[in-house]
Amino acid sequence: MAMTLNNIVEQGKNGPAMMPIIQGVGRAAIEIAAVLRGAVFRGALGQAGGENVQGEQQQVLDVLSDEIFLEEMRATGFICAVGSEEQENLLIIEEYSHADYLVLVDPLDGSSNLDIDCPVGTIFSIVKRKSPNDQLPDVSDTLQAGRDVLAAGYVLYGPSTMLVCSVGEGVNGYTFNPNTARFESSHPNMTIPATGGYYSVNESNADKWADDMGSKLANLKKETGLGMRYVGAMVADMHRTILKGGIFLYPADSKNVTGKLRLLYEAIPMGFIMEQAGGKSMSSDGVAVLDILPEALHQRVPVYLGANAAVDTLLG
């Protein structure tokens, strides 16, 4: 019999508590995938007419995915609050405000790809609250370094729907089987190759990068011979990096002087996955992504994630 998300209960000390929450992520993913498949027929593509807290134009499917994810987290009964890239403030789940866990989520990563039918994804992490359970959860509960994350993962919506996650005991991938209507183990013990693969970055910004990163990338290409692949959805680019090797990077630049990617919603969960897969997750100034103590819900940082040798060659 195929292993399903139920197998998470056997994965280390965090597995039993994380399993029902990740199952909730799986339910949200199935629903989001269905909405994506039918979006063109429902008039759900295009902009929603508003901006998120970062000042970016929200897509209709950004809003729908955010709503779906929140409802599925509520349905678990184990989540007291959700921090979403699409929401300015922490969303408290009133009826379960005494629960132990919070989820941080980018509900639809790469949504600008939707109009051209390219891959998109969901990114999430789970932390345990610090505030007393008899009080309402607070934004301070989310401001935890990546070393304190209990579980993290992503969903890739492509030719198949795949959920990749870790509860601190390695990385495992589950693919949705439409014949059984469940996620089944397809990529156990995912480990990034030590050599080979690709570099993944929006290289058109190279002339604006900080820290002489343009020259450093040129040196990386010369020394390693890595080819370039770039989808423009972090989930898709990171998934390829983990499976094929290489490095994903999003440097700071003259426009985004502190970086573009969000620490809580993108950098920490993906850094957690990368390290669990045997790779390295770094930010600027030689600081590991998972060692950064967040100061704000929507903080941004530079990101360099990949095989150890590739990251060291680039930043060295």
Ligand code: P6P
Second form
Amino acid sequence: MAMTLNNIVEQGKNGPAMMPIIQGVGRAAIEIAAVLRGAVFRGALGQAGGENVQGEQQQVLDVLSDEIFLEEMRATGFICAVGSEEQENLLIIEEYSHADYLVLVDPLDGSSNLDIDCPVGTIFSIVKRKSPNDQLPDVSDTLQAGRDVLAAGYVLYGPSTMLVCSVGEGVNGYTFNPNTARFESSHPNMTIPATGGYYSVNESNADKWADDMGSKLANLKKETGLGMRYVGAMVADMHRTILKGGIFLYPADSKNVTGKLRLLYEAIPMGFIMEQAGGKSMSSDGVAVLDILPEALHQRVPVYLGANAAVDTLLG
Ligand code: P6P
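Follow the form predicted on its own with the form predicted together with the ligand, if you could.
And the full complex, kicking off with our chain again.
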């Protein structure tokens, strides 16, 4: 009997409460994957014409994926609010405003890859509300350090559709099986190799990097001889890093002075996964990603995520 997302119920103290929510993520992933496959025939590629709160051009599929994800979170009945990259403010789910949990999500990460049929992803984390259940949740419920996250993960829309997640008991990968129309275990106990793999960074920014990162990266390359891979979608670059080893980094630079990647729905969930996979998740000034206390829903931070030795060699 194949192991499915139902198995999450047996994973530690958080498993029982997190399983139905992660099953909802799985339903959203199946819907989003189906939309992506046929998008070109629906004229759904390209820009939606608006900008998101990040000031980035919204893709048509960004908006659609956000709607699908929100609807599946609502349908679980366990989520009181969603913080989304595509929404300026916290989205309260009125009929479940008393529920215990909130989800932070980047519904379609790396969507600029869609026009060239390259991998994209969904990134999520789940936290327990701090506010009383008889009050409406608010953004303060989302501003929790990564150490308090109950579960996190990502969906990779590639040649197959994978859902990789952790409830604090290690990292497990599930692949959508079209023969049974469900996610089934394919990569149990994902652990980052201690050596080898690649460094993964947009080196075209090197002349703008802060924190002397150009010299630090040159030293990493000299010390380790790592090759370079960069897909331009965090989910794909992180998935390869966990499977093959190495490090993914997005330093601060003169254009993104506090970094480009978002703390709540990119850095924290991916940092949580990386630590659960036996790696290291650092931001700037020697601070671990999961120790940062968020101050705003769309706050950005520098990230250095990878094997312990690679991160330590880079950052010194
Ligand atoms: P750049 C996608 O827009 C994203 O948020 C991440 O998925 C990805 O790692 C990064 O930005 C890519 O940024 O500047 O290299 O295109």
